[in-house]
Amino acid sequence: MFTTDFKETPYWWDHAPPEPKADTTLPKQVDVAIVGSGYTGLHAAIQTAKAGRSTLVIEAEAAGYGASTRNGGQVSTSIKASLPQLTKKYGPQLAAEILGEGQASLTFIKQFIDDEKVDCDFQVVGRFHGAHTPKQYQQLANGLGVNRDVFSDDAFIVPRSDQPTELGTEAYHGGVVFPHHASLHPAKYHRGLLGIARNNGAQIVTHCRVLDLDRDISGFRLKTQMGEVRAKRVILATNGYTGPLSPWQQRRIIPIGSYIIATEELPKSVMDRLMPTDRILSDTRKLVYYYRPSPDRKRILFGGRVSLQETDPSRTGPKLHAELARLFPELAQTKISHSWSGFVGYTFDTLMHAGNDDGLYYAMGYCGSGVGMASYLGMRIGQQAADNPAGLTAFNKIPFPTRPLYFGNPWFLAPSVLAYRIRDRLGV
């Protein structure tokens, strides 16, 4: 099942490992302190530093230790709800703005990587979204173009008869292709952001957990493992790793573990047969599987949720492998080279959120679409903290819901996953 050199660390770290701990000291005071060094925090830091604000990024682990170097490297338009669904809830104008932000996130990350020349294997490859039942295929076909009053995604339907041109499996009943979606190498992308943030003057302090956050007359006082620092403004960029430091946000973020495996290297003929394109891939299940070829097209990276509760990647690895083999039976004997996990930040309304509480800024809740949206909202929240009016987003305009009796521990996760699993099996 596992290769002899099997690792319980992300495949991405083989090419861009976490930086070692460096000797550093905290400044006594800064204009902006950012908690979290993932995509959100670094993009925010780039903006505040460019605006001339002294900027400090504080990270409890190695830089990018969380989902920013653990994800599948898939870049989409991020918004799960459709225009009719959003219109029913928020009205036509705000609904259009929300969907527009999703499109803007995809445009932004493409332009940023090109402008900054970030070496991260970025490719516009498109996404194939497979229908796991005939009913789901019909729903995909009926919904094609439903958002085109806001933007054109150029999506097109792929019937089952044409599916071999997209994917070498008979497990789906056709699907839809979103040609503008993209892929990248998450850890290389994060490494590039670190360099850009530093080059613009931001200080990054790692292995320094923030223990307490208090307001004072001049702004905020952050108590950390390395001492105290005062900041005029604070940006929370913790997403799925949001904890008791910020109880209000913790009550609104649902940390959900997502698990990924990488296969051993596969023959070129097998890769070309099973994945004739470089597309990123997902499906219509409630417990969605997402997968893709590695940037060098030698492996398949396959992710999803396969357990009722959080568990060890060594346990979820074989379960993910079984699902991979269900889609591609010829991979039944293929070994796993890497198995790892990370926390994504879900919300009760499946939308991302941004806001400002008198100098305490936040952007989070990307619901599994964090590569593009964390980059985009990190940039926007950085602009907001630097008093740039361009930073205001549609996500500042909507309420950030919680639920009674929820305080950050998702006790409802196991029954919810079980219910979704049953629905997937029934095809509803």
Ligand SMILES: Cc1cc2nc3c(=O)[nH]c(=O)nc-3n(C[C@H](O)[C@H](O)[C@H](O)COP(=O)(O)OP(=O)(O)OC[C@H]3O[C@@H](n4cnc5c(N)ncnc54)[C@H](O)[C@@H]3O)c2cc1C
Contents of the next structure:
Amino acid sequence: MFTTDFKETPYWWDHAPPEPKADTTLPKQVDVAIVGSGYTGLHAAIQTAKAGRSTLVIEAEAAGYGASTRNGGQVSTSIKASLPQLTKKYGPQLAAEILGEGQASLTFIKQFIDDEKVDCDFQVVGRFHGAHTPKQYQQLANGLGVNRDVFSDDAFIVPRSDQPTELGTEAYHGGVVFPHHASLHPAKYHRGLLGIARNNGAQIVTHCRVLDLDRDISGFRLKTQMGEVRAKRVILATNGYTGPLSPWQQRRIIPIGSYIIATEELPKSVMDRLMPTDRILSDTRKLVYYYRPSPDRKRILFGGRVSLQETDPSRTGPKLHAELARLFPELAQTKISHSWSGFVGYTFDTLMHAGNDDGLYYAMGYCGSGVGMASYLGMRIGQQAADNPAGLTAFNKIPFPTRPLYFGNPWFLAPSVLAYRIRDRLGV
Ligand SMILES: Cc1cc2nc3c(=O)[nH]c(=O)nc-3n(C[C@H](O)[C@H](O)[C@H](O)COP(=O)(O)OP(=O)(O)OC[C@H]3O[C@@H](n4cnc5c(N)ncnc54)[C@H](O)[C@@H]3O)c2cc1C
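Form predicted together with the named molecule, following the form predicted on its own:
Below is the entire complex, every chain and molecule, led by the chain shown above.
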């Protein structure tokens, strides 16, 4: 019987818990100060430290407190916009470059984990993306044709008749498999990055919010909860946790809560029937569900947006469980063991952005798909801050849009979620 006695911390923290607060002091002056210690901040730090720049990462909470230790561990090419949409906006060359960055992010994270031997359950398992209506199935099939012209991704269509080899549910009308997508354990990956950043000489100071950022003649002055530090350059790596520290970025990032549960351990026979492969899973709903087996194949981790307003995991746990049971009716009586949430950073054009305003660098806006892309853009923005021209990306060439009357509080979120929910139910 479903109960509410679940933990309200990420399942991942059972194996890689947040580090306890350490006794640290802030340096007086560094070459590069990085605000935020998720994948973006740590990958940036690895680059600047490797390039010989004295590097300080400052984190308001425990290291990796944000989305980087809370996510679903699904690794994809991250770009939501299609080739025709991007071509219409940016022309064929820049559109291809942008999609190329998505592929580059996937290649980068695989190579990085392999080269650095990061112990994080990384596996190239592929993704099954289910069509929640026949129309969506047709669109998936058509879309594959378009993207194949540019990228030789060997994605393939799975008709409904073959679906049982992918997933034990009647809820989809077929789908598409992206064989190169991967999975990992987000908190173990983050723990690995922390070690690599430190080994390269970066200092990580946690439980220390940056309160204010001023420019002066030699760069920046950062006022923090632990005092002041000067930096020649600053990298903002705050994504869905971007706040009033950086009003320009705050006007461009839409923080959206994403909610996720883990089931109790399930019998092997049930896991093998419902999830015959290790693939990561998602679907064509606007309010997408993302789910997967746990790395040990004993549980199902299931995430999505099930509330109009931001709320807490004690409320979303039962709602997510109900959606899980809709896909897999035999899980109606299964208990959940964990329910948690975190903030993703959305943008008005659904693209991620990276850039630099006279020494103030930023990389953010991964729109809920940042495991690979935050790693990659963190690496690239670190290179930029270390004056390495290889750091420039297609995202440096596009504007980072905002909207009139938007200052960081997404007042339009609840009506948008409601509209998407209605569209998803109507199957349009
Ligand atoms: C529930 C959930 C599921 C997700 N699932 C997936 C998935 O399966 N696949 C995928 O690709 N992506 C997923 N994502 C998105 C992905 O996790 C993020 O895109 C990625 O982790 C962003 O990394 P980041 O380093 O940019 O930001 P974060 O990891 O969010 O780090 C930002 C940090 O900045 C700190 N900070 C903010 N302001 C300050 C300040 N003033 N001073 C000091 N520190 C500050 C915050 O405390 C925070 O720790 C998911 C996200 C969530 C929340």
